[in-house]
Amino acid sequence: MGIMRIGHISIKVMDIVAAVKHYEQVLGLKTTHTDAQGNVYLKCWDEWDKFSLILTPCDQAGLNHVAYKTEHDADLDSFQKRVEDYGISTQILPAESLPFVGRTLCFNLPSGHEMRIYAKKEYVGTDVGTMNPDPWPDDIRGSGVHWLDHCLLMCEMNPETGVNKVAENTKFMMEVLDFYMAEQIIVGPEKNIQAATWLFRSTTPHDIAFVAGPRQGLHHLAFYLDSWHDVLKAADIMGKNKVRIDVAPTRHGITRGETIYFFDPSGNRNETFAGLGYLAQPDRPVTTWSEEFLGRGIFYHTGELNAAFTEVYT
């Protein structure tokens, strides 16, 4: 039994036409399906399952749910028992409740975010195939992102009331879903308040991350690129397309990732993320960042915090 990786993310967008154009032309995804409700399903060229992103028309931006793919269908029954034993209610959706996806375990994290786990999704193959493939397809558009890499969720934290959904989510993910912690930020006078965590199941520094904020929400969804050069090229493409850039190309101290942050037309923050940073393994020691080095951890080059980076999200 085991979760393998992030499978897809479903987000709300206010202008579906503008959103599809953004994710196709700027990031390079391809539309693979549109359902009767107007939801649009997209995938990256190096992904083999039917979709990794769902765009849902809505009057506001933000997260619908994030889904992770597990190895076996029987895992869903085991996870359902573990989640319910933890005290969280669950629901099993039958196959095809979401197009092309097998039966799915649904529940809310302690923070309130909806998470889903599934084992089966229609296989369509990467754009270069599996027989004598080229390193990339000829019809790459935009930034040419390889795959959906991770998401970062904002979780309510209020030291005065003792609410810390970052710590609650982290405990749940590690004890119930068998995630491992790669890095964390510790704050407070006693340096014992967990303000952010980066968790993994694959070999990347994070398949999901949690950061403290005044309310729950979606901070960003991230797509993988090969190199620093690709991040810079992505910035050029964003400039050509008049995309609103949040943080110009830089490096994180946390995860060592090379990055650029920007917004889709509805205000959902995106990231293109390059460099695996390090090999994440279950026995790797956890990296801890203290409050006084927080700026360097987030923006390694300047070491300066940008308040809007944690205060603005959907």
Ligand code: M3P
Contents of the next structure:
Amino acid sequence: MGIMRIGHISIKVMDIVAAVKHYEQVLGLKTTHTDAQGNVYLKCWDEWDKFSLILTPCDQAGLNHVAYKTEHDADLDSFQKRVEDYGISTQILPAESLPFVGRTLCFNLPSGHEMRIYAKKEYVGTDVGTMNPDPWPDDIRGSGVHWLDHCLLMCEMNPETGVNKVAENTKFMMEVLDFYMAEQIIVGPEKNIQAATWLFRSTTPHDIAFVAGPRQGLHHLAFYLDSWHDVLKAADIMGKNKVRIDVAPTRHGITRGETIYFFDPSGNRNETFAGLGYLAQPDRPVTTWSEEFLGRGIFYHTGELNAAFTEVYT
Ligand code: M3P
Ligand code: FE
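So that was the form predicted alone. Now I'd like the form predicted together with the ligand, please.
Expanding to the full complex; the earlier chain stays at the top.
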């Protein structure tokens, strides 16, 4: 079947102790490994592989790479050929280049973001196990997020020069990695500029999204919650922990997700996201949002975008 889902994201943080505290106490992940370089590996309670988040100490915030898990090891060879044939150079990192991870295909998206694809990661099991499991574990902390759901990458767009890395990334992801488009935003006087796309491989509305901005970067990493009530409770926990909230609980028109945006202590934006919105399927017609409805697409209730939301990112 090829790529199954987002497998992990590796991000830079400036204060590793504060970052670990945030992802453990506010979001509810658990640390599963710390390597000799001081990188910290964490997972959510409902995930079964060893980790889904890597925090790397650095003097700035931002993305190192995002990795997707493919079903079969042999997929890596076919993807390598397809990515190379498309004109993008690749590298295969040997197994254990990242601890607990098998050999990994590594390349840069047209936007410059580093993407990796791997097929194997150590299995550790969810916190409720597989035999007669309870619906949730007893030791849930903070918001108790279920899993890393998606990431949104900001891609350079400049209508004057015609550079549009959203469109380039989208074409590449669909033609080469077999992603499907759930939704898009189309802008410009000719209504022909693809300014944002939401793409999936799983059955959720997106496993990755691209939005146009002045420079490439990481807009957010999002974690899944069950319900609107869990989103509200997550906001309570953020209040208790004095987390910097960017956008208080609301609904997206795009994907129909129920959401909150907030920042980790280094300024990386996080989202907790509930509501699977709809069943994403390869034959589901693509939803398109026009420039006039862009605000409504992002924040359905107010229909208003605050500039900081699209301009501030790591
Ligand atoms: C989402 C989502 C932006 C839109 C964000 C939408 C950054 O995060 O999960 O659908 O404009
Ligand atoms: Fe999101």
